[in-house]
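In the form predicted alone, a lone chain appears below as structure tokens.
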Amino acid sequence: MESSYETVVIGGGVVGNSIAYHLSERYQEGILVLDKKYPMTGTSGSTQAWVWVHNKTPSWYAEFSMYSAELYPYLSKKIGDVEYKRTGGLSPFFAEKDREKAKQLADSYRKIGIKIKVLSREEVLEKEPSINPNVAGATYSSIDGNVNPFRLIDMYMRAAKKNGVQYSTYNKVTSIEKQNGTFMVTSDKKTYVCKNLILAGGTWSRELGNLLGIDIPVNQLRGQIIVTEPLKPFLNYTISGLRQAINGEVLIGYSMEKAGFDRSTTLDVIQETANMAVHYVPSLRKAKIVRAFSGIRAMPEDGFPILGKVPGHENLYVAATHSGVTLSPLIGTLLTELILDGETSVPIDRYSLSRFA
């Protein structure tokens, strides 16, 4: 059997529940979500989901997610409470001679609107009495924070399923074809026909690609992450490597490894993490630990996110990029501007997939 559709979205994390909400909100039938689990069982169920403009470079990333940071506020309006905090971002450094590093960053973004402070140690010590007073300074950005990872899919999958998207998941796709200007998708329940496909598988970007002959340079860095139980809050700022979830745990790693597809939890990176997490807050040597779990970050071989139409196949679209969850708002925006209006708000250019050619 086939059923078909205006627009069929691969993909049914952050960035492709994003996308398929926004659509939604102009064109209110014919949308659907595939996915080959079930949204947040993959990336986006596995991350410290922070919002996070702070230390990114080039300064014109660091713009790009600036402006999906300030979507956020009006999200959480649109769609219910994600548990967004703008609590601020601080990057410390504990080395005299990291200073001037920072702050030619600081002096990048101040050319594109980006306020970035570099604190003395007094300064640092002042906002969060509980770093380790060793530190030698800071960066600090006011618009960084964090969200409730599951709570901002839930409340993407809640607006998109009252404007009309439909779901179907546990429900991988096998192959996709080209016939006669629309795509056949077929997967393990049935075969779709739509007019618009949107490639927004994250991690398995590369095998989407693979179906239609197309090469996405996507690949996996594992992040491992350890978790206290619940304490008083204390941590007032989103730290870079740690921060304090509204129920008082502190989520802890940033870690990087080339492991595929694996999710394990090694006992190396487990303690790097640890002595990570004391370094920068000596007071949760004391903490618990009561779980640790790790999640693949989908990476662009370049490290920006691939956005936009695929060249040379009509009506075909790709969005696969880390720092899904400080992108999502705006990924979901552009790629619906692209789509219903032929151009977006901001140029996505450089974005495009055609760099790898």
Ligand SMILES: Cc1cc2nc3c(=O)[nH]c(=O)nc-3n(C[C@H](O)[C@H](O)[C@H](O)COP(=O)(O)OP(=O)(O)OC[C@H]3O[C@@H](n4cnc5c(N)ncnc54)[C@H](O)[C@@H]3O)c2cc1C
Contents of the next structure:
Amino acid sequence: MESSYETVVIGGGVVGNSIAYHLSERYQEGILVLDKKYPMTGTSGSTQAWVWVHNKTPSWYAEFSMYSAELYPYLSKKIGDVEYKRTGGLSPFFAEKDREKAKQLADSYRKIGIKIKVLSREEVLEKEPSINPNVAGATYSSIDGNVNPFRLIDMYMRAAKKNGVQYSTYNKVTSIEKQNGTFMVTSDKKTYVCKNLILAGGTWSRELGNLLGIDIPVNQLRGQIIVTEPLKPFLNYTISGLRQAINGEVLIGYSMEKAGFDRSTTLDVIQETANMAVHYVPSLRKAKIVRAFSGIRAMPEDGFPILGKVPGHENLYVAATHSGVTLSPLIGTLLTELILDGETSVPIDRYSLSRFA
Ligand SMILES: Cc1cc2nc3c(=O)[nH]c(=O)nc-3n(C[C@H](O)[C@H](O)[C@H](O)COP(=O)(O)OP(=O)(O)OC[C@H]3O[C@@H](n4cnc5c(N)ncnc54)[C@H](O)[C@@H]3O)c2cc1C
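Let me have the form predicted in complex with the named molecule next, following on from the form predicted alone.
Every component of the complex follows; first up is the chain already shown.
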């Protein structure tokens, strides 16, 4: 049995949902999101969820992230409370020799309008009294923050559904063909026919590309996070490495491991992560760790987003990226412009899949 849609989005993570939602602001019928499991079961449900601009390099990538962070307050107004907090971000350093590097970062950002302050030890401790008093300084940016990724996806989905977007979950796409200008997307449940097809499969992007004979060079990079019991609010800022959620839990970690799709947690990384936390914020020594989880980053081969039209394939689009939580409002906005207007308000040429050709 076939069903026809204007647009099918494969992948119901934060990226696919943002695209579906933003598209649905412009046209209300004929959008379907397919997911082989349930939204949030992919990387978007196992993330730190910082909305982070700070120390992204080169500066054009920081600028791209900044545009997205700027959209968050407006997004929350449109789709509802996603527990977005623009806390400001601190990246502490513990050796005076790192101050020069921090100043260079601040200089390179100034040129593109991102304000990074290089703080003295006293300024860091004034802002964040819980930080290790041996700190030498920190870079600080007011635009950084964090969000609740579960609420974010839930609110994207609710808003998209209100606008008529349909979802089919636990429905894996197993083959894709193009016939007479339309895509035939075959899944566990059905074959869907559509004009526009968007590949938003996150860390499974390479697999999805293979269904069309296209190489989408996205690799896997595991990250493990440990979570404390809920603590009284005591961290004012999102600190590179840890953040306190609204419910008081502190989420700690950013390990980077080549482990394929293996989502195990391992004692050595958990120990390293706990040591890092205590080094940054000594009072965490007393906190109880209540759980640990790991997630698999969708890591494009050169580390930068893969966005836009798939060269040589009309009406086929791809959106695969690390930092998808930070970038989701912008990616949804720009892909919608690209699909409906043929151009984007912020250039995305440098993120084209064609750079890997
Ligand atoms: C430890 C860790 C920390 C992170 N911290 C941050 C952070 O602080 N800030 C930030 O911005 N980003 C962070 N990230 C990255 C961010 O979480 C991801 O970039 C983002 O979640 C990717 O979203 P996505 O929608 O592309 O992927 P996913 O959420 O994985 O969604 C892809 C979906 O595609 C579906 N799918 C795949 N193949 C098929 C198929 N054949 N048929 C149907 N469905 C299919 C999957 O089931 C999945 O639900 C972190 C990631 C990790 C692992």
